[in-house]
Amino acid sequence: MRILVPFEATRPKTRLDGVLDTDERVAFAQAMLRDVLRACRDAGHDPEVVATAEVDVSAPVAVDDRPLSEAVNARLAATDDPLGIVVADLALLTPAAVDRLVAAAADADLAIAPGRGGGTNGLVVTHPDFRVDFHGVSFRDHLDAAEAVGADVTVVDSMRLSTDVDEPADLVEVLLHGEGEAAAWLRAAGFELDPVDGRVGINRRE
């Protein structure tokens, strides 16, 4: 299956600016992107990046200066085939998780993997009239959009698909569960787990 991976290449991961400088955010975001692409390929699918600027990865890259939702919707409108969409900051993604998302679309017009906090981290779209909107509470909005076009929906409950990395606290999950380049990048940059008062945080070695 063709899987689109939307990627903000110009100013990635700005909410991590408290722990990473600009160059580090770019490097870390690209490490997560490579992890996502590898998981999709290892699951037997064909990922391609839809990016706001050029990015050097081992997958086709289409630069599109439109907002990412518009760029994805243009591609949905241009195909009659099932189309997968997976966000680029799923540092815990594995081929098995990709398989679960794709398999869930076998008996539905839309398979959707919610993210924490109301977002949407993965979709497989087979209904010709469904369109995405990744702003706001997009999981709820996507359910409403599916209902509006008469699309059957399967929700995929997956820790690895739900864990996108936006805030410094999210780095804990990458260090705990990550197995790819993003986790290795954090460790090489000096990040480590820091248990404090029964909660696990992060610390960066000098």
Second form
Protein chains: 2
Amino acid sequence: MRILVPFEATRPKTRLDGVLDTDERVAFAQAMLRDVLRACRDAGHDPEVVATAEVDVSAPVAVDDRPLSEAVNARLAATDDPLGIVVADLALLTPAAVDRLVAAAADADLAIAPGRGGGTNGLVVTHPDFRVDFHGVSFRDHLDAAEAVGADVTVVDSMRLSTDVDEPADLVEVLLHGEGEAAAWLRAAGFELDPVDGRVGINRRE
Amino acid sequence: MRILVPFEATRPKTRLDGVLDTDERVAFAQAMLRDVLRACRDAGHDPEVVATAEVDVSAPVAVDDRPLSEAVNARLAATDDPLGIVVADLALLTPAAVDRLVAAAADADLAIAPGRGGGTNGLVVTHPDFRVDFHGVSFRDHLDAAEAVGADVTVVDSMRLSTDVDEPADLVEVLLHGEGEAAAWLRAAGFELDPVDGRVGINRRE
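We have the form predicted on its own; now please give the form predicted together with another copy of the chain.
Up next: the whole complex, starting with the chain shown before.
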């Protein structure tokens, strides 16, 4: 299946600015993107980056200067085939998680994987009239949009798909469960788990 | 299957003290506990509360004044049957998620579901020598403990199982995805989603 991976190439991961400088955020975001592309490919699919600017990865890249939801919707409108969409910051993504998302679409017009905090991290769209809008509480909005066009929905219950990496607390999950370049990048940059009371935090070695 | 649900009855959910007072934390924690018990029962299992003090729920309650890991381990040592353990604050738990945890143990000595931040939220133990320790980075520790006794492990990838409710940010997930008493309790207490930049927050009506 063709899977779009929208990527904000110009100013990625701004909410990590407390722990990573601008160049580091670009490098880390690209490492996560490569992990996502690899998971899709290893699950037997054809990932395709839709980016705001050129990025050097081993997958086709379409630079599209429209807002990313609009760029995705143009591609949804242009095909009759099922189309997958996964966000680029799923540093925990595995081929098995991609498989579950794709399999969930076998008997639904829309398979959707929520992200933490109300976002949408993965979709497989088979209904011809469904369109995305990644703004705001997009998971709820996508359920409403599916209902509006009469698309039946399967929700995919996956921690790996739900864990988009936006904030420093999310780096803990990458260190704990990541198996790819992003986790390796963090470790090489000096990040390590910092067990404290309650949940585990992160620490960066000087 | 018998499923233990350890419950801190005396001072539950202290990290919610910024948004809920003491009585509210008790009421909300018990609502979550009832949701967990119902999900287990609706999946066809026999939940059993192991609590630090009496609590009024429609399931057997064993009051055990030992630390909860120790109380669980005493029960693991006393049985040869598979034993499930799920934490009491999984306000998003569904019978389907319980099913996945139990099914994962069919071909492994240990099925384990990680929680956000390095915790362990669900286990099904079939290996006779495995013991739990919920302290610290318990997910990693449990993997190590399994390896030490030669138990093979299946990790269950579930957002619902990974979402234990400890901190105000977790309430967002309950409002978005909860289907039981805990979500209803929060709404009745005036909590609602508060879409802001980035992830969604919560707001409490005066």
